[in-house]
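Form predicted alone, single chain, as structure tokens, below.
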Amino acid sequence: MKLLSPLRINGMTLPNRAVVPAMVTRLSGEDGYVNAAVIERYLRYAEGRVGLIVVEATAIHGNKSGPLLRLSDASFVPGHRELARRVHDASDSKIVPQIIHFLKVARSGWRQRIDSLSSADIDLIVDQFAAAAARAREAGYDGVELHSAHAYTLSSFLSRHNPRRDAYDGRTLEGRLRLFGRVMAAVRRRVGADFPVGVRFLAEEAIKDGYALPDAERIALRMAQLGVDYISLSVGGKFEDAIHKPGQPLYPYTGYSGDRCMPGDWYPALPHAEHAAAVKRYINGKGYQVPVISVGKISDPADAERLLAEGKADLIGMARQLLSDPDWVRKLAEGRSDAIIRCIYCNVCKQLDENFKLVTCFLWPKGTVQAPREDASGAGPDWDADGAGLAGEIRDGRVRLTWCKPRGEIAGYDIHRAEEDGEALVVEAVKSTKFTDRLALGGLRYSYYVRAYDSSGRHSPPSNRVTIDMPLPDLSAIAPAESSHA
């Protein structure tokens, strides 16, 4: 299985092709130091044997931004050193911090823009990236990732919305790439040629007049020419279409581009896979073999393996899926993929981040701050002799399901639904013994069953099935609206 095969990146050997991309936790304090909770979050990924762990965005400067990790001076190094040591002691997983520079954002909705930066400001940003990368190496990390995506400084220079008219001119691709080129060169001078330096940037801005795949291919090529050691791709997450909530600073994942960045359950699986495939194909065609990370609603091991086997990616990034189950890789390696707790893309984690709350997963047991460790003893949940008693009824164009609680510890229930004679797929996970399907369409037949699961991902046998024939609405009984035309 290619997914479980190692990959060598500039002297760093990943034990497998699974990656947890940077994902905000809000576990650090306002001081930005690594604490026990932060270590525990990343240790769980190492225990789960994730190949590459990318630590959440870590600031290279002192701008305020709530609970945010920092590497902006030497005082932060000991905490990061302890984090790297604990991960290395736990498994063969590799760990790199994602380092970030961001501009000021006010509660009024005002935000600083890149055209306000002087030449001296830009020089300082270059120096700050280089110094933070050097601290990452000093801390014992396996490499470093430059955050050039979403709404942040390097990404804003790469954007087609870049308003500058100097050496960083937003009207030319060379101008937009100039700051990244300077940062990359400065970082490489400080960390040396043998320290892996990766980058995350956008395959598509997903905003009006923003850049899309043709630009992204060429941006990736320049990054390869500059000597980046891997490319991690994302989409969207921009300030330009963010929705301002009065009294709160702009959050760059509230508009359409935010939807595209963290696609919810209403998007199809793998919505960004072809972006990564196209970027990889383009740079490979120019003679560069820089590994490319594909991300975006990848949770099924079969999908991940197919992307690798078809040459559409070199590594598979799964932020929300690995948040829901950090043991994804281990369970797969042990031949227990059925025990994986599948992300349902409800985006509760995103909502918590948006509201500046500690980021947890809806699928974890209620009240827990970290993903539970698997309990290898005992059996999973099971129905008693009377079964699940799953029943369904149609109410106001919706299907309402109810069932009985099984024996044993229950973390939640997976709702499986098949349309007509199609495959039964998980359409939702809930914590109570009821579910309302609001997306059933009249004129189709649906069948449902439920499986309970515990905090270790052990599932009960399927419940009994119920079949619902959704009637077509009587459109003749609905009076037409009055025409607005004369």
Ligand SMILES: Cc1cc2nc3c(=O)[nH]c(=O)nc-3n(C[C@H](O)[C@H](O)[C@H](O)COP(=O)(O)O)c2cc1C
The other form holds:
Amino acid sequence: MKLLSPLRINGMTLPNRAVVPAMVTRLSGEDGYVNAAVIERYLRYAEGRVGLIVVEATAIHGNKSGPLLRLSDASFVPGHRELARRVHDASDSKIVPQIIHFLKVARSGWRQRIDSLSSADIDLIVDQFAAAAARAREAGYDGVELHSAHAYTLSSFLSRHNPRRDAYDGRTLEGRLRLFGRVMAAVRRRVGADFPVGVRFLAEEAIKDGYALPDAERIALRMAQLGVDYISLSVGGKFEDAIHKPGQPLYPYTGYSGDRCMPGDWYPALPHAEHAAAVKRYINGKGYQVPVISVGKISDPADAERLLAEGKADLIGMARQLLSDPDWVRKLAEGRSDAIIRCIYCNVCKQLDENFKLVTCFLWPKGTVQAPREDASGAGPDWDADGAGLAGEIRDGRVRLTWCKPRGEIAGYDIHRAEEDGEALVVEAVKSTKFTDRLALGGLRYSYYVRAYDSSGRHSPPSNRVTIDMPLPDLSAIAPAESSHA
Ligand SMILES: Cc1cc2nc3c(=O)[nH]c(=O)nc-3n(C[C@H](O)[C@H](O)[C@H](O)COP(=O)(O)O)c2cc1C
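Having looked at the form predicted alone, could you now put up the form predicted together with the named molecule?
Every chain and every other molecule in the complex is listed next, the one we just looked at coming first.
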């Protein structure tokens, strides 16, 4: 399996192709120091044998924010050193922090924009990136990732909305790339040629008049020319379309671009795979082999393997999937992908982040702060001798399913649904013994079954199947023949 094969990135050898991209945890206090809970979160990914662990956005400066890790001065280094050491002791996973510069935001909805920055302010940002990258090396990290995505400073310079009219002129691609070029050069000078420096930026801004794939391909080319060691792509997450909640600072994932950044359950799987494929094709065509990380609703090992086999990505980024089950790689390597707890993209984690609350997963047992560890003792859940008793009925145009609670400790139930003769896919995970399907379309036949799972990811056998023929409504009553299309 290509997924489980190593990849060398500038002296750093990843044991496999799975990456957990940066995900804010809100586990640090407002002081920004690494604490035991932060270490525990990243240790779980190492125990799960994730190839590359990217530590959540970590500030390079002292600007106020909610709970957020920092590397803005030397006092933060010992905590990060402990984090890197614990991860290295636990596995051959590699770990890099994502370093970020952001501008000020206020509860009134006001936000500082990049045209307010003087040339001295910009010089300071360049120095702060270089100093934080040097601290990352000093702390024993395997590399560093420059956050040039979403609503933050470097991304705002790359944006088609960049309002500057000086050397960083937003009207030209060269002007938009200038700050990143300066930051990359300064970082490289400080950390040396042999320290991996990755970048995260947007394949598409996903806002009105924002840039799209053609610019992203060329931005990637310049980043490759500047010597970045890997490219991690994201989409959206901008302030321009953020929805302001009174009394709260703007959160850049509340608008449409936020939906695109963390696509919810109503999006198809792999919505951004073709973006990564196009960027990779473009830079490879220009002679650069910089590895590209594809991200966005990837959770099925077969999908991940296909992306690699088809040359559409070099590395597979999974944020929410690895949050829900950090043992994804280990279970796959042990031939137990059936025991993976599959993310349902309900975005409870996103809502917690938005409200500055500890980021946890809806699928974890209630009240827990970290993903549960596998417990090999005892048997997994199983149905009683009478079976699951799955029953379905149509009420008010919805399919309602009910079933019996199986034996054993239960963390939840996966609902599998097949449409007509199609493959049965997990469409939802629930915690109680009932489910309502609001998306069944009249005129189609659906079949359902349920599997219970415990907090170790052990699944029960499938329940009995139920098949429901959704009646076709009277279409002539819905759309009378004489209706006009004025
Ligand atoms: C709770 C949460 C926090 C996130 N924090 C960051 C972050 O600090 N830096 C970043 O570049 N992306 C961040 N992201 C975006 C993810 O890295 C990822 O791009 C996105 O969730 C889509 O990938 P997925 O479908 O595999 O979850 C965050 C996402 C979530 C859900």
